[in-house]
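Below you'll find only one chain, the form predicted on its own, shown as structure tokens.
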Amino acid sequence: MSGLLLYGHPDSGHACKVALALRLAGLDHETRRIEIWEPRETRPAAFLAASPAGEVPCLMIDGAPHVQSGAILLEIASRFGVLGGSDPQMMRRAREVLFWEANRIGMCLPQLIEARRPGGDPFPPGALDWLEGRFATDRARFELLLGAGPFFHGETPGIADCAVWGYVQWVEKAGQSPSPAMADWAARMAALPGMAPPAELFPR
């Protein structure tokens, strides 16, 4: 088994996807805790020089740094054949459903999170408004996106799951409410073995 290290921090959403990847693949991994509210300069510098941005997560596999969440979670799935990596119909889903992710649901919610942070940087008016908006668009193709299926892989969970579920744990901590399908989703996702809340993600 290839040595996993990953960086993160239970605040952060794309660090948790992939903490919850690595669970439910059952892969052997250490994790680091970063403090990303303290200043960059205090970081380990092992992390800095594997992740220049001082960003996490950033996932070490045998020594080599991979940043970004979603390109780490594809690189899970296809190296490791986990989590619809070994069926291509599948990770052309994956792919799909990480891109949305990225650029659409995984963009507002952490915004709407930060504008309600104490202390949080303050947003031009308007802009809340608007993320609302999205959030709300980004509601309605959730479940079309999800469609029969009880996950967005089919009957089993993948790293689609994984990534959707990094920001929409926290829907009502952006104070946004779920729909039915997204609530029915986020429970069957709260039941899998490996769940875990993300303070036992990445603990102290």
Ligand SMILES: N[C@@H](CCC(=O)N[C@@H](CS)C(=O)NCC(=O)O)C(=O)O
Given for the second form:
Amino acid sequence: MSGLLLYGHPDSGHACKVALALRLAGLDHETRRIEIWEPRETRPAAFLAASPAGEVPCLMIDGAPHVQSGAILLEIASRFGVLGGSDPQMMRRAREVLFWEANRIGMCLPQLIEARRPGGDPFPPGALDWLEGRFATDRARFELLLGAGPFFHGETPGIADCAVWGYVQWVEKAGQSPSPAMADWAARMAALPGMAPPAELFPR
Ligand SMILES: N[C@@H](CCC(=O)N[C@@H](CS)C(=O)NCC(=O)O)C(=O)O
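Counterpart to the form predicted on its own, namely the form predicted in complex with the ligand:
Now the complete complex, all chains and molecules, led by this one.
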């Protein structure tokens, strides 16, 4: 067994971010699918011991659990010196984009997707309008942060690109439309060697 084991699910953009980072960095790893739509108590004991909240992603590094997608991305970059991790300027950039993503786009897009899931709990009145308003702001900020691109880390993608891609990959599924800059960036991400559909990232 390799030293890296990632627990995740194809419907989790948070888990997809980490899977993509491992693939782009060429880090040998295993993945294990956790059925996040089934009750928590049905999840494997080894996973629940590693991720006490029962959430994915959880990355085991040499047997030690790491949770929270942004923290995991920072750990991968700094520990292995990949995807911007070998350059302090790139790590500063990564932290800025990761915190923005977690607070903004990585908050409203998952909720907009959840609001459309058949069988999901209904959202309170006004919540969808509020989330859509936030996304409109985030879409404009995306362009500002990306700058001249082509990636958030410049000429080659880094952990910031992985973080933003986690949910921007599903912008249409969230009922939103990308800006031209977002659509172009998403197309560049989709063309990266190592990119794979979510179901392939976490096969059954
Ligand atoms: N802030 C966390 C979010 C983790 C999260 O919400 N995971 C969801 C899937 S996207 C999950 O595991 N849900 C199953 C559950 O809570 O039972 C991160 O960035 O990793």
